[in-house]
Amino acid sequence: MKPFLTTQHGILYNRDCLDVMAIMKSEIIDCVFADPPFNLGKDYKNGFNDRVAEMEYFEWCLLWINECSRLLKPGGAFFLYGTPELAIKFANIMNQRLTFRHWIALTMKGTYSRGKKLYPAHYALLYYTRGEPRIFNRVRVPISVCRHCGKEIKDYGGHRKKLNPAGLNLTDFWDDTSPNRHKKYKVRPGVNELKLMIPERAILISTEPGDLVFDPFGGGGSTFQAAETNHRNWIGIEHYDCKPIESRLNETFPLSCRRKPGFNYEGLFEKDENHPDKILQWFQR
């Protein structure tokens, strides 16, 4: 399978991913991270179709978790990025093979109510692992000052000297992004991108370098630049154009773009012509 692009640390794929997948071996990932369509009808300027039934949305979200499942390392990490809607859904599904860990509140602006609802707030992160987390670093953040005095925001009760001047612990809370990036930033125009620091802090909380990093919806490539800036490897696809991606990466890593990924890639796909057999034994145990 020719891949599109390859960078020092990273191959992306101009592939369904499923398609991919299917020959991919199992256990070989360390983390994914996964930022799907929503089947909101939205225009993603590529043809693909955001509106199907939501049972045909639901079968295809079920193969693509499992896979990604299937994929991972035991003590590997499943970060699953969705509206609240969809992420209850989504668990069930991560929740026949993988542990729960978290479910991370993103804060969402610029939305508004709908309907006999509560205003909408938030986007969730699911974490998951396969087991116990194999690696599990804790990131810190800077403490949160007012924009307009520059003072520090909360008070922490005469108990500011004894805090890690690293920073803050991170939470599953994260008031400090808003999940769209703003539109002079975007990569391709006219669809939601997630800002860096999302992908990026999963990474930073799962991986080490040199561990890999998987995204079956590359979109924006997001997750493929803070994998090559965190020295992690990666494997990305996207079903539709990669153009975007590939301009990010190349105004971000001219050096290291189009170079030989220094981790062996197609070690970690089968030959194998009974592969379907051993994916569905592995869905037996």
Ligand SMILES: C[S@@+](CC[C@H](N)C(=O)[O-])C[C@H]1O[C@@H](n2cnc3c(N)ncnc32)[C@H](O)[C@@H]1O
Contents of the next structure:
Amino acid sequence: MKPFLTTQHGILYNRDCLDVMAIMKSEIIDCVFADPPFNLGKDYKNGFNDRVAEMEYFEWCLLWINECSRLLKPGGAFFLYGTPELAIKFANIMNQRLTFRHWIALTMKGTYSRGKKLYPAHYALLYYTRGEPRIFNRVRVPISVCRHCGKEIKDYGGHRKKLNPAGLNLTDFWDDTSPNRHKKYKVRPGVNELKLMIPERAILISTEPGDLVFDPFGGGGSTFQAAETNHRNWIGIEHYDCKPIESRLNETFPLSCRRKPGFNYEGLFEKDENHPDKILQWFQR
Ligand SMILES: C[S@@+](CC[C@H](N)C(=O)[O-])C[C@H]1O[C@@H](n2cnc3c(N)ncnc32)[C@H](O)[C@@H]1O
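What's the form predicted together with the named molecule like, now that we've got the form predicted alone?
Below is the entire complex, every chain and molecule, led by the chain shown above.
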């Protein structure tokens, strides 16, 4: 299978993620980060149909979530982003084979309430591992300051001086990750992408330099930029338009782009005909 793009650290396929995962070996990935389409009829501006029958959507989700789980090494991490409504269904699938670590709540601004519902103000980032995590790094975040006057917002009950100078421990509530909705702040107008810090934190929590990150839904390429910046190797897939990812990586890593990856990616794949047996054996264990 010919890659669309390679960099010093990564490889991108312009294919359906199920086709690529079908020829990937089991237990090779350190961290999966997945931000799937939500089946809400969103216009991805790339030809993708984000509105199919609900049953069809969840049958598809079962396939790719199970495939991502199969790819994980023991101790590897799986981060899955979604609305709370989707996340409880995704969690049901993940609970079969993985270990729950966190439901990370990310503030979501600019939504609206529908019918007899509360105003939705967060999205979920599910964090699971295959058994005990192999890596768990404590990520630190800067102390919050007022964006008008620059002064610190909290007084930490008089214990400010005792705080770690490297910042505060990241919690399971992220209130700084809302996307930039205003056009003038968008990095790539029209492309649906997460703030870089979302996949970046997932990668920093669960991997070390040289580890392998996998994202089946490339979109605008935020996971690949985060992996590249932090010297993690990566495998990515995007079924539709890969050009936004290409130009993003070209702009941010001109020296790394189009180079042969420094890891043996060919060894991570195997012949298609082994696939049905391989999947069956793995799931029967
Ligand atoms: C929500 S976006 C991902 C955004 C990405 N996390 C970012 O921050 O740039 C989901 C992407 O999945 C892609 N997609 C949909 N079905 C796919 C499939 N079967 N295989 C691979 N990619 C697919 C869509 O084209 C879309 O770009």
